[in-house]
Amino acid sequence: MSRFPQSTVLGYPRIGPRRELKRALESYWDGTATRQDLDRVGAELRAATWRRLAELGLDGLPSNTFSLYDQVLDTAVLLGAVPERYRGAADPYFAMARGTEGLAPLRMTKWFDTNYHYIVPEIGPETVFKLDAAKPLAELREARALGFETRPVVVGPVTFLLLAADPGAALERLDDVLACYEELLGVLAAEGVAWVQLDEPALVQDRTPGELAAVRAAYDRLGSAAARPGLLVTAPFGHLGEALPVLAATPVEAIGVDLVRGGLDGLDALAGKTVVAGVVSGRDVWRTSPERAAHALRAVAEHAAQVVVGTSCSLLHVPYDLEAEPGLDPALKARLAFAEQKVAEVVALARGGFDGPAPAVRPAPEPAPVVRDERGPYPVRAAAQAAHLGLPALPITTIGSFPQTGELRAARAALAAGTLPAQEYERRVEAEIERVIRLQERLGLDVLVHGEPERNDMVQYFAEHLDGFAVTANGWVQSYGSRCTRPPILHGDVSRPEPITVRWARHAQSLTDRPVKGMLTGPVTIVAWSFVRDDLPLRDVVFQVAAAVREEVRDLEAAGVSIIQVDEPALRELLPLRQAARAGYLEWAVAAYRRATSGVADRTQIHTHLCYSDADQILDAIDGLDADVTTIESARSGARILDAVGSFGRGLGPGVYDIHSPRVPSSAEVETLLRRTLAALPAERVWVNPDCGLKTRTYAQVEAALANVAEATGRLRAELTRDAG
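Answer block, the chain by itself, in the form predicted on its own:
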């Protein structure tokens, strides 16, 4: 078996340096481009990636890390795990990802503790597995045609099954799945492939004895296959813990370990293995300390048969190139590394050896004590809010954003370029706010939003108005499918120099007699969706942001805004992957939210929102936020949250409309979900709302969907009135 290359990365960004794939996808979806056009753009991006990685001097190039939507969905297609209802669709792949007019998509949730979303596989006793290796083979051959030998990358069998909608039932199909992986290894061996990478991030979480037995069985079997390439099994996002000796005892030749988040414990288990040492972080944008990296590499070298310098995880989670950011402050820029710079760091470490002084060890600063702010009792608040707001039963609202039109984006770009006067830009924003208000009034919504036309992103917008942040021009990172964000860089102490949202909220409220929500992003989410300084405890950074949000909440209340929504969709996302650390995190995360929201009068109603992150796992913590109303994703996940909300003590709006799909739900679908909600919760605590904000949809889709939501709600309100009579 050939020796593993000396330097590699576990994956690379795939959306394109200028979001070329995003534009190609959306053109294909709206019918202005063909599938051939989309595939051509994909091939161009893959070729550019391999060429650039080779130019930077990287020895081991990965393939099959590109995806038109999601690598977990790709793995389902690879294994033939396509539910029967999608097989007749014109494009089954995108039908699973996005749905069609008559077919809901598969569930979507967060990839471990990242802001990347994956499509949840459906695996059951009826699933028929059949290998379809067309994609990895095509990419392998594309690379060879360009002169590059690559290492195909596939989600590992154990992680794939544990990520399924019912992981317990899915893991029972391990033998059938392993048969496909064995066949894949044989196909790749026949192609002359030297190494295959199987990603197993699920192994850095707490695993049961039965699950660890599945790990041993899987890699004993794959490692014993008669015809196969060398096996690299990677475990990003943390320490392998109890899975490390289990995996190391199997015949796999190479193991990739995350030495940034995982640390150096237990390395003696790696004796005799090739170790891909993840010393360059794929989760942040800070330069790698050569001393710390060399120290870790020397520690691995004491045990491993071969040490390969690599990244801690795929570089999918960072932007492409720091050189595309000429506007960043030079002093800050000197501290940063994006994907290209991280590849250069990997290459330099591999070529320079592991010599050098040991890193200086500085004591970590003590985190600030957790103080939990309190509001008055909920029944007192609820009575004051009911008297003040006068809302009907089953009040209808939306989550905040309305469609971001091309005209809005063009106006924002023109303002930034200096070609549109600020006064004209503000006039256009005010006109869009009025359009959104009038639409909601016409549709019969009860609590309105201003639509957020002035905002580019729910985190970046606040970062642009807070001290301590920097924002990028081209620092795009994929969130899901064609959706990208530009995570801000939180590099200093955070403060709010002046009000951020008050002007727009006041203007919106002046246009209507119905209550308009003030819309803010919560402190945990602002920090989770930023690249965060690493010289302070994370909770101290979150509390700095919470203090800034608290000032904004108070100013909104003083401006006459009676309902203020402070979203925390990342509350579940930041939950530590290991159980032992979760209680401590939830304690300070909940306290930070309460710090941000507890300084208002009883009659001011506080809302929060969570989406696409298995919120049923932390329902007690969500309850602890003490928001008066919580809106939460439910439609896309089949309303499974309703099984857990019986004890929830305040207003709750499980979503009745999946906004991440272009399909418009019928009023009958909405009514069915509402009836399920009313079976789980008393009517006086139920709110009606979509799963998430409407930014990514068109006005035609939004208007049709919200009309159906209002129609279904009207029927149920009439029923409630009759029953009360």
Contents of the next structure:
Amino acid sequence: MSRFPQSTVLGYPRIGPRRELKRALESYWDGTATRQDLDRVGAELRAATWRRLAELGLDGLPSNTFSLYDQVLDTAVLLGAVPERYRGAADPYFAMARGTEGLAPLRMTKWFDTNYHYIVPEIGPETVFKLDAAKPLAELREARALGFETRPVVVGPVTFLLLAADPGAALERLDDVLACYEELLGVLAAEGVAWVQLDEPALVQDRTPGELAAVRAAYDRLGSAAARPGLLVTAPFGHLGEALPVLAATPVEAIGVDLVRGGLDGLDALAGKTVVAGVVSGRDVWRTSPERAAHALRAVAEHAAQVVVGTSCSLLHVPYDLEAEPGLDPALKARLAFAEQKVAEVVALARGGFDGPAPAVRPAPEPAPVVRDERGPYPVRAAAQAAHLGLPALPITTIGSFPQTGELRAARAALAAGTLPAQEYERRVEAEIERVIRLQERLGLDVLVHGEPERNDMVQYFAEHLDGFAVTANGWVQSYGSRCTRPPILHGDVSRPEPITVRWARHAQSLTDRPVKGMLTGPVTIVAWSFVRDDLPLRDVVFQVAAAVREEVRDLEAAGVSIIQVDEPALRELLPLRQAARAGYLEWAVAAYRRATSGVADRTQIHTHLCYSDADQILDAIDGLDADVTTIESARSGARILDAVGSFGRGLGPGVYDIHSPRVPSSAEVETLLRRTLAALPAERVWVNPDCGLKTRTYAQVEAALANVAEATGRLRAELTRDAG
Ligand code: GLN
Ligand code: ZN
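Shown: the form predicted on its own; wanted: the form predicted together with ligand GLN:
Starting with the chain above, the whole complex follows.
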């Protein structure tokens, strides 16, 4: 087996430093560019990445980390696991990713606890596996033609199967899948490849004895393949736990461990292995502490046969280059590292040796702040709110945003570029608010919203108005397919210099007699969708943000806003990967939310909103948020949540309109969903609303859908009155 290089990264961003791949994909999809155009951009991006990594001094270059959409989808294609219904499509790959005429796409969901979304494979008894190694081979040869020897990277067999829609059924197919991986190893060995990387992040989650047995079986078998390259198995995002000794007992030569998230326990199990020591974090934008990294490397060196300096995970989750941010404060910049800077850190650590002073010990975190109950119990509040608001039965509301028009986006860009005066921009926002208010009045909605036209994004908007945050100009990170976000950087103590949303809320309320909801993003979500300082426990950072949100909530109330919504769509996302840590997380996350929302009178109604299909798993925590009304995604997942809401103790609006689809639901469909909700919950606690915000839809779709929602609600209200009378 040839020696592993001294330094490496587990993967790299691929969307392009200027989002070149995004533009190329979207032009191909809308038919303004050819497949050749798209492939040329892909080849240019791959070449630029290899050149840059080599230039920075990295000696272990990965390949097959590029993807036109998603690496899990690429793996499905590699294994031939394309569901039958997509095979006839003009372009099966993008049909699976995005759907096509009359064919829905495969499901998409979050990649572990990151904000990256992968395409969920469909694997069952009928799946026919057949290796198609075209993509990794093409990238390998492409790199060689440029003079680079690379290590192909593929999602590992256990993780691939566990990520499938039905993991139990998928795991039954382990033997067949392993046959494909074995064949792939043979093909790569024949090409003269020295090392292959198989990513197994599923191993840092709790695994059953059966699943651990699958790990053992998989790597014993692949390890004893007749002709194969060296095997590197990586486990990003946490500690391998029970899987570590299992994996270490197999013949794989190299193991990649996440020493940033996973810590230094149990390293003796790695005796005799090559260890890719993930000491440079791929999940944040901070410079690596050289003392801390060297300390971890020394700990690994005590046991490992060879220590390779590496990243904790792929750098896919961080932006390309800090040098593309001339606008950032130099003092902050000195603390930051994006992908390029992180590669330089890996190289410096590998070249510099691991000697040095021990890192300072971090102080133990303070106990969590105690949050007192400041508001009355729910029944008392509900009565006060009913008297104050005078809403009809089954009140209709929306989640906050209305369609964002191209004109509005252009106006915001012009404002940022300095070509549109602030006053003119504000006039346009106010005009949009008025249009949204009139539309809702016309449709007969009961609790109105201002439509959020002033917001580019529900987190970035608040980050721009709070102290302690910085925003980037080019810090794009891939979210899914061609979609990217620019997570704000939470780098200091958070505070709110002045009210943020009050002026828009006041304007909206001045236009109508109906209540208009104030609309805020919650502390957990603001933190979840930012890069967060790592010198404080996450909990303390969330409480700081909660204090700022609390001030905003109180200012809205003082401005005469009677209903305030604080969204927490990311509550579920920060849930720790291991079961044992979940209760502790939910406890402080819920406490922070209550800190943010409990500073108002009983008659002021607090709403929250969440949107993910598996909310039923954390329904108790959602109830614990103690919001008077919770609106939640439901229509999209076939109203599955209704089976679980019986114990839910306050107002609830399971969505009756799937806003992710351009389809307009009929009033009969809405009525069916409402009837099911009324069967599960007492009528006085039922709210009527869409699944989520409307900003990605068109006005035509939204008007038609909400009209049907109002019509169905009207029918059921009449029935309720009749039954009561
Ligand atoms: N209030 C936000 C909106 O309507 C909520 C979005 C979300 O849940 N992701 O756009
Ligand atoms: Zn939502």
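Numbering follows the first chain given and starts at 1. Take the two forms, find the largest set of C-alpha atoms that superpose within 1.5 Å, and that set is the rigid core. Note that the structure is a prediction, hence the values are computed from the model and not measured.
Taking the rigid core as fixed, one finds a CA shift for G31 smaller than 2 Å between these two forms.
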